[in-house]
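Presented as structure tokens, the chain that follows is alone, the form predicted on its own.
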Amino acid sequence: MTAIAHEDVPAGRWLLRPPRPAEAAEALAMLTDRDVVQWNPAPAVVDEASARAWLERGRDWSSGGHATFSVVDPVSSRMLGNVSVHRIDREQAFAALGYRVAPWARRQGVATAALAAVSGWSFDRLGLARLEICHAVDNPGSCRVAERAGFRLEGTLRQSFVYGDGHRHDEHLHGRLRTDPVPLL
């Protein structure tokens, strides 16, 4: 695969940028939050050193298989969450998206803006035609975020993923095509 060049992407009031090691304390706080541990865990992150290593892995886009962005406040540079384009398949023009929002940034539209922005970037810069998001049916907030960011609910995957509680959960599958209307945020 071809390496993906780093770039910053505007996302409404926020900015998507490649992760920085200096965000380790904020990443650790986000990744150890109860809701993140349940719905989008990173179990290897247990301290600032492992959070820094996690950020460095996210920053390495050289394989061309993923592009991970920190979502930050452009004024304070505070990390508000992250969004990742992963499982990139250039031949099929497909990728999956995932995201997390720090507890101090929830209910402000951060996830919706980040997903909408990274979707546009994925279609324009990577030439992708289809993007998918899967989330646990038991996490209705993620359903609302996906729909607001222009992803259509396409179906339910039965007992498809083991989440942070160690149990298999049904998941909703949402898809967005390059040709779908751009959501009004």
Second form
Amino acid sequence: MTAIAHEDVPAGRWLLRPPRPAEAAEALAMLTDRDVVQWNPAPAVVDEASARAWLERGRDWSSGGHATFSVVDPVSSRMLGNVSVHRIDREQAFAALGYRVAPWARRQGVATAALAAVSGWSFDRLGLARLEICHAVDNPGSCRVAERAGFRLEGTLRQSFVYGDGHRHDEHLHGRLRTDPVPLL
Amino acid sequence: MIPRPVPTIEAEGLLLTPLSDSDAAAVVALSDDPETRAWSSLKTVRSPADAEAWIRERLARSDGMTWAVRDTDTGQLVARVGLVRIDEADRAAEVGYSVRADHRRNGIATRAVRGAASYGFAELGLARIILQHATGNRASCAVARTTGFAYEGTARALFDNGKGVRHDYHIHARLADDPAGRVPAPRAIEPVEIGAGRLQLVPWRPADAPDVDRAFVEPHIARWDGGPPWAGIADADRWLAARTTGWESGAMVSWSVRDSTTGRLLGSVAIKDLDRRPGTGVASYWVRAAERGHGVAGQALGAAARFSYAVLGLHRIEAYHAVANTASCRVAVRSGFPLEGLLRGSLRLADGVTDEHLHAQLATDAP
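Form predicted together with the partner chain structure, per the form predicted on its own context:
Time for the whole complex; same chain goes first.
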């Protein structure tokens, strides 16, 4: 697989950029938030040092298998969340998306804007044809975000993933194709 | 841990054994079929050397198990079955198979899939196994349902078959405590023909692809279709596969509208986005250019709506159309779907975003 070059991507009022180690305190606060621990756990992160290592892993795009961004406020440089293009398969022109929003940045449309921006970037710069999002059915907020960002509900996968509570949950499968209409945000 | 070599398993008169280099000639015979070439990892196999490379690749995979499926009596290799993308942490895997063209319709795929799945649940401790197939591959859909893999959804344009065409895939899955037997399609609707005077509503068939392709390039049909630009017969196949999936999943009922005497294709009618609990659906229709002006759309819509009220228990059917599509507006109003509202900027067409009319009919309105 070929490495992916670092790039900043504008996302409405916000900016997507490769994660920086200096975001460790904010990353730790986000990853220990109750909702994030349940629906998007990163169990390896327990202190600022492990948060820094997590950011370094996100910053390392050399495998070509993922491109992970921090979502930041370009004025304050505050980290608001993260969004990741992972399971990148250039041959099948496919990838999966995941995202988290920090508790201090919710209900402002950060996730929708970040998803829409990273989708456009994945279609244009990586040449992908299909992007997928899976989220637990019990996490309906994620469903609204996916729909708003142009990801159509395609199915319900039964007990398909173990979440933060250690239980297998049903998931919604959402897909967006390069040829799908661009959502009006 | 995934055992190496794979163990030999008995599965209802079949023997699942490890693959070996001596199977190369049989693997060439297995791959010698357009269906197998189109859909499976055997697409690269043409010669015994290719087959040996394929066998070595299978044996070397750290996250998969592949079995040669042999007839217990003759020992002949008649199929292959495998558990692939085994994720031990997530306790998940995918099952895949190919059956030799001259051994199909003998239940080999069914028995081999059941054997591999039972092994995955009992010996590997898997919690979930998926089975995915291109939506047009009805045989695999039947195998999935017969072996306890429930339909969960359709992933659009999931895989490229190597010819630059992306295909929609059904996702089926079986959980460790699901029964191994047949899965009823709980919401499936049996496709039926409806006679409506000089019209006959006939569920679409795969063979209708050329007719569909000709219709979708007619300007008045292409213009009001919100989808991407029509790309020919592959899009027709995909459009038809979605109609089939609609009956299977209970999400849409759809028909070709034909002249009841000659069988000539006049148009299309569907009630889609079916939601049986509130009892709602959305009407969709088009008529070929040469057949317009004779009330075809209105009569077909009326028949489809009556079916949906009587058989599916719907109580409300909506119809949406771009405001500039005045022909569609006339059809809706004349068929008893009064205008309820104007949806601003709700539809994106090739030439930009447009407003739509919302029409609706209640079961109690229908004539």
